[in-house]
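One chain follows as structure tokens, the form predicted on its own.
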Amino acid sequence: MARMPALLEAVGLVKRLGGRLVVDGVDLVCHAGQVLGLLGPNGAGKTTTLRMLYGFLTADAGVIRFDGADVARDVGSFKRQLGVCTQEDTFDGDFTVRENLTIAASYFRPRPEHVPHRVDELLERFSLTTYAGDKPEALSGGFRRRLMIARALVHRPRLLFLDEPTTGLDPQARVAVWDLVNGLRAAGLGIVLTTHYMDEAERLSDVLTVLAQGKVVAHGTPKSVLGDMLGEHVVVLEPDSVSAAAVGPWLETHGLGQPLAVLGAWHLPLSAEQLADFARAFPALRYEVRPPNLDDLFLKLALAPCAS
């Protein structure tokens, strides 16, 4: 479905930190009503990219556009359109849940209209009304996450950054946060999401931008990214000395390199054609075939040799 025009667009972002090239020509796009998943292993450049996107760091090169306009021309107006929910809780423990939301609204210029009504609206929407008079430390981890997201939305931004929004939450609390994110997307908010939970990325993201060693290595829907980076199938086998001696050279011959090893098992991403060849080559070998997932992609990127 065609979309008009991009809410957030970054072209050719470059950043050096301590003399090291951390982000190298990154492009990405996020539309209104869309979740963009920004993924990559540790050291891929995700956090630095994110900080450039919401104005905490200045890019050494490249351009960031919001609604088609270069944000460098009016950074203040751009930031007024953003909500940022960091991984760490950053509440003021001296104030109640309601007061944290009210005080956060006072930081913006121009100030949001009808702040008490907006706070009541967010308390109800995020199921925080019961806790409005409590200090944040009294809340469970899941409700603290709700409060963090609500605070990022108090000024009615059009674009929300969610950095590891469910880290440390139990499964029930994670699903509750997912439901909130789905509701925000349905309301037309653009969302940039980073997460190390691959099931979360796959469930929530409309599109993915995958980074490795500071570069974009894949972009598209989760399904297309998996197809492009891994193929259509993953073969899982428990190698013994005989099968390892045979399968290893077969992988090399087909340009597949070393297998991904997880708890002793080999995970072999294969296309349909490669799987057919594999089955013909090893008719007596016992193995499992399953669809690829983002965990496979993450492991592939994390185990890839670093550029010199």
Second form
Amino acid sequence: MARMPALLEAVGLVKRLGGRLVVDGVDLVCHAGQVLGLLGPNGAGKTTTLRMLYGFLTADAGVIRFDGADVARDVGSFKRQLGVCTQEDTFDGDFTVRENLTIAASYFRPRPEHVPHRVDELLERFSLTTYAGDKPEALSGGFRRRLMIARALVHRPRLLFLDEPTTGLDPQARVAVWDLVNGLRAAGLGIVLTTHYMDEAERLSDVLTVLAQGKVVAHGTPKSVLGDMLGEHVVVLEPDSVSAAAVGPWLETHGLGQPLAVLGAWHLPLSAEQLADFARAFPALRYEVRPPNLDDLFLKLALAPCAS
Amino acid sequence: MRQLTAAFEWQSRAVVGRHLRVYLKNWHTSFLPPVLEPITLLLAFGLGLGAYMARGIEWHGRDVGYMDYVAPGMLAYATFMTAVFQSLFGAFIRMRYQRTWEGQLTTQIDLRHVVWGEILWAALLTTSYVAIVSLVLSACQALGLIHLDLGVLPVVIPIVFVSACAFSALGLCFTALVPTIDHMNLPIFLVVLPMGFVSATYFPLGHPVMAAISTVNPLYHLAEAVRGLLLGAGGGVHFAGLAILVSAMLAVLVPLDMRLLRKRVLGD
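Output the form predicted in complex with the partner chain next; the form predicted on its own has already been displayed.
Now the full complex is given, and it begins with the chain already shown.
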């Protein structure tokens, strides 16, 4: 099968802010029709990386390519192909919902074709037609996010950046945004997504790039990333039992470090072999075994960012 | 150089277009201040203070009626205040509270275009205000309240526009520096109002120290240049002073604005 073209490719991105190394040699790739999830705990460098990718910040080192061409040679043309939905609502409060889309179209050259028709189409697609004449601040959180995404699409970009698009939304609104993202992927857009919701990242992302302390610590499909970083199983146990006291030394002996403590429980990511050893070592211990998820990965990175 | 040539790029015009659309939506409320302000000032300074100066004042060796002295100063003062306040409050609100800039920066608009868009918009708005003030002055002339050579007003308009660009660049500098809108009092009381007072807009500067300070005040040169034109006395030296100061302000302040705002808005 022919390999899909790399819509966006970043190689060796480096950024210092205020003298601090925030992004340290990040590589990532996003293809057309693919959702790339960019994950990591707070301070991992996600937003800075994203801001470099969509041209807010200039990288101190590294290359960003779009369709194989270095974007530094023509940033303007590159930005013509981008849609950006920032984490905060940045719509224009002086205009109505419809006018927000129209005015956003005026910020692109070549001018988007048939703007009034495109605006109607987006209002319809994002269920905003009823609110077209309202000011954005009159909208609920979910509809504000829809407006932000619709605005990012008004000029028919090929690559969309979604920075935590569902933060603060109720479950129904989140699902609605997921449906929209799925539809955009199906339409062939490349999408770079950051989120703090691990279920969202698992559901939406075709590939994940995981950052910690400004570096890529894992890259691949959600399943392979979890396997690489956590193993195949997570053992959950209460640490206050007498027999659990020996678990800490056992982990140390097996080079597994300290257990992850979550609400008083210990979460131990283990491979199949390690699980078998664990079961033999602690036959009387009561514990639960479940598959790993991105929450485990997130906690591992947040609690022990250098673990990888 | 790109920082200065960005003024002529389509993105800067697009930003101005956005501000113009907002202004036109609210034109009925935006229109009132430039009409009422000169009327109020003419009444206060011209008829009020002027009543105590029936003999007029001496200006460059000739006696001039106080109303005739103050009317050109009003055009200069309107240029300065409108440009500075638009780039102080208007720009700060768009940058900090409305987050308009951030939205624009996610498009093909770069920060240098946002900055030039703000400067050009403030200058355009200022020029339209001064045009309205000029109409009010024309009405005053028709009523016999002032006696000026209003035929030169078309020459004044481009001078006002360029000067307003420089004043707006000064205002943006403070916009980049003040942490909150409450701190706007600092540049207003420490810089803007002193510049307004040491400018010969509403009263001549008799004290030698004030006169010396005023030579580096672009508002002083603007007021004197416009006054010279409207009183039929030329004003060549003040045009030169204005040209030098305005050019220096644009060359220094615009790149500085961009540097400071890049740090503030983008954290870079």
